[in-house]
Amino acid sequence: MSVRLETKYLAPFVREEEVDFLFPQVEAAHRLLETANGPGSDYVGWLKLPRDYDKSEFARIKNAAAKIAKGSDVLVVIGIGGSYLGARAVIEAVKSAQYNLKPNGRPQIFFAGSSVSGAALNDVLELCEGKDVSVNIISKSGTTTEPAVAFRVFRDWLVAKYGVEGAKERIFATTDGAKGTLKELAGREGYETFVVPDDIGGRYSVLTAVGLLPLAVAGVDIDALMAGAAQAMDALSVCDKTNDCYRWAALRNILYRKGKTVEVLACYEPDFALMNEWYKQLFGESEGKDQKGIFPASVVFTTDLHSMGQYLQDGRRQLFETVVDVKNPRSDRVIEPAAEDFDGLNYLAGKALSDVNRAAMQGTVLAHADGGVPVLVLEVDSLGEHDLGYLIYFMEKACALSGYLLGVNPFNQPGVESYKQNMFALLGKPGYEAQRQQLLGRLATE
């Protein structure tokens, strides 16, 4: 199994016969899941998603990666939230944070479109002169301002430097299968395109065409992280409490109700850094609804240690931590003797940083246990493509069950509305010229 999940460091805090009251509650969840009855049951095409997959657009994807790999020095992913953290945070963790920078062979992965700042826009675009550049626009709708925008500068720019023909054979659109504004532009012009499925929402859908083409670009190897998540998919797919993505979902929720309503997700593995980000989103907007849900927080230890570790350690206990254990680093390094110990290291000499690490890792569980901090560990074999598909499987299906065990839908984000229709109405967007007005008397008086 790829995911463990370790809880001897939860004892203080949980007793067992805790998980055998709730669990009645994990066999609900789990009933509306499987058999799509639960809120949101539109958008759990994820669910069987690792087996039942449109092999055709697979094989597609394939040959746009290598299109793109043999003629681009650089691919340029537009999106925002789920559109492009799960691929950022898989290329990272598979090929190394410092991916952009290491010469592999493959193209250069830049990401624009998660915000609307003109100096980040400014600056992928500077990275991208001189070379030769295919653009991967993800958007279901074509109108999300953050990757529209940033689409209408690329897609210029393209055409700038290849002509409207050249540049057509360079932009791939990843959009709704039937509809929609990048919908009816893709078809008019002719570029290639992918399909968000209509029953996965943003957040879960790392492993459709939305993260599966700029990962094959990057030469990550999206047969075996399917097959990860594929493995996950029948391990996990019975409710009992050997279950352990099931027993973290229920274990989460206790502690939760026992006054511990932020999650801090730790790694000790930098790589795994964009993995946390892809985590916030995926538990911050599946769970924090109707003034509920656990608040999802992130560390990447040793490096937090020296700032927010003083806070886990000593600040306010309304927390709790999981632990991302990686077993296998993608690689390590023996510490070597000095002759005169100038450092007073040499009591490492013959050790592996590995070691090192996991000595951290462990005395820092044990410190923040007996600081009143409840620890869960999952462990993980390694962030090789099938272990990261397994996780991403995993967290996916716990964070559906934890949503319908706090008595929410895990599957909408009503609340990423409500910023939306202020800024369209303070940029003066067409229909929104009461709100407008009523907005602005606010911000003239505030």
Contents of the next structure:
Protein chains: 2
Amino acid sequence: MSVRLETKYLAPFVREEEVDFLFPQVEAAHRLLETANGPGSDYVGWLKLPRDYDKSEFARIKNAAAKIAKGSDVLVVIGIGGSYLGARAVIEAVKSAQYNLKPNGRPQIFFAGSSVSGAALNDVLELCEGKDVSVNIISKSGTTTEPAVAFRVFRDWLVAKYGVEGAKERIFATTDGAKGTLKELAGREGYETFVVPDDIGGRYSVLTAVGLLPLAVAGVDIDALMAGAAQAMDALSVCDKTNDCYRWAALRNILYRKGKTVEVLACYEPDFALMNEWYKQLFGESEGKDQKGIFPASVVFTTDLHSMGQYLQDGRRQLFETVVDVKNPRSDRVIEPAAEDFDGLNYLAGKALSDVNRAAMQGTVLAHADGGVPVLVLEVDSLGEHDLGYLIYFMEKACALSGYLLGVNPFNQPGVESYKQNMFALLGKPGYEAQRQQLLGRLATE
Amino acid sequence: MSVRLETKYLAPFVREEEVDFLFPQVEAAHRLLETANGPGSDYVGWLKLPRDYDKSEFARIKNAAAKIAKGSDVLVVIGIGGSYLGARAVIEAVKSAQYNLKPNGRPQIFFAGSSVSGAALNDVLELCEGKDVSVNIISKSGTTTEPAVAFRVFRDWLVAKYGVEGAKERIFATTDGAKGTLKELAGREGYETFVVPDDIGGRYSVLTAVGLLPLAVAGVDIDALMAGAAQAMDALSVCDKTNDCYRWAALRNILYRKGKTVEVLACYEPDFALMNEWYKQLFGESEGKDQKGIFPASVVFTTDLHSMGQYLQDGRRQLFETVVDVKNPRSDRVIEPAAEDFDGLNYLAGKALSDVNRAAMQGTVLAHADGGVPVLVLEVDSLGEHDLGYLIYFMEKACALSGYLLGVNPFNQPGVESYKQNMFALLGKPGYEAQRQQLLGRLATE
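And the form predicted in complex with another copy of the chain, for comparison with the form predicted alone?
To see the whole picture, the full complex is given below, headed by that same chain.
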């Protein structure tokens, strides 16, 4: 089993009976999901994805990745939200947060179009100078502002360097399977395309071509990733109290109803930092609606024990923690003895850093529990591909269940449109003239 | 003025009268701070620091930075908490989040000892291979576990590469001015030392040698940084309602008392991401105690509008936002027209990315205010050294005032000890035997 939920530190906060009391609601959530009868059920394609994916596209992804890796020093991945976070998070978790600094015989992977910052875009352009570059543009519609702007820039850059025909060989479009601006452009120009499935939302898309192509380019073993997710799919299919995915969802919901409205996801490996961000999108966008939802926050320990640690230990008791406990880190190191014990650390000599990290984790769990923080622990065997695939599926399913337990549609994101509408109006997009005048008035006088 | 507070979007949430009503408490907080009569007043050295710093040490910092820059491809900065975040945050904000990837004639700066992860430490070692390296060990005591362990490793590495004498020339210790393990070692070995002042806590230390040496090595103009802080010190010294630093502190406190217990700091420049982390340490460690305090969270927009944006727009209404609005980004780019308007973006042609980013910011502020989120805006001229120095001082002073308004000691961090005591016991540190048995029992049975 790649992920195991440890709940013993919850004892002062939640009685086992409370899980029993909630379980009929968990069963109802399970039925909504399994029978695709709940709100947003057009978007549950991720549920069977680890086995029912397009095998021929999967093979094409590997071939495209090999082609990119062979002919490129850099892959620029252009996307935002789910078209950005999943791939970056898995690369950093599996390979290293320093992936781009460590030469490993694979292309560097730079992400663009995930903001509107000119400084950030110009930095990536500077990093591409003198290098052979391919581009993976990821956008269901092709019209999302951030990636569309970045793609204009990189498309021109490729054409300037490789000519019109050469550029086409270096652009890979992950987009709608049938329609949309980017799909049409790709058809006209002859880019190789991959599919953003209709029944899988952005935050659930890391195991589709959206995530898989950049991951394969980075040398992530996508077979193992899918196999891990498939194992989770099988292991987590039955709705009972021994299903740790369901238990986690239930306990999160119980804690929320007790006023623990902030969840802090904590990991002791810095490589997990972007997985924290992936979790925040997954849960924040799924639960945060109708004026409800657990606020998802994150920390990297022990780093942030010297930052957010004080608040977590002793601040306002509105939070609970879920600790991702990685049993086997990517690498380790034994602490050597020092002459004269100049720093007083010789009591650690012969221990591995992983031993010290584990003691820090255990000591912190106990200290935070003593401080009034309910702590849940997700024990994960490693951050290797198989185990990470398992964890991804585990979190995706727990998130969907959490949304149904909360009484929301976990698969839409209506609030994301609000700022976009205002932005279009302020930018003078045709069709938004009336709204523009009104907003300019508010900005001037409010 | 380098930082201006815009409060017009608060109108639906806070009446101006409310600031009047609270102002006697702001004045009381001001007096506690200015007369050094409040709790923790042994740690207000940062208040006058921008003018009353050690000028001869400042000159030594520049000389040491020049020496390091001349003889090193890499500076490894070893520290945790305030001995890590400030320097990294300023380097990324001023130079670039991609600083280490962009060759600029200055050493790369890698941070170590800010976690116990063997994978993270081994990565930095790998990145140092074949390069000339200097080390800046930053620790008041020299015994904090994370940096002490990392320093053992890098000290051995330097000795192996440069010999005992050569290594001494490459180690720079920022530590207590008079006592402690690291101070003693530095004296014995002859390392050049810089001072962590007694009256400035870690989270307030970025404008001391703690931050300044790594910053100077990275080519940050530390004169301009200090000058900006000095300007803020002068501009923000008078306690009245036109003092934006005081107003921000007051409004945060008013919102907290209304149940807005989470603050989300938002910036539209990805280079600001580590400044977000610096803010979280500053405010979280200062306010988060006695079961009180605003929970500090952060986002980078527009990136996270496609992640946390849904929650912010429409989730549980327990939060407010402070937006850092950077008027002049480090670089910019004009959007070019495209033939046939293939992506429908030609309505943006001729606009700069900064125009689009500003429209996104304005549109989001209005949308979030409409969604029930109180939004404060800190307008900052740029992320250049002078303006950033101003912002740092502005936030430091607002944080101290916030702590006094909340009724806590903003300068201690008693909760940080709890996990350390448990960790020492679990690691078998001499003197912790009784506690160890008790904790092992809890881990086994709880």
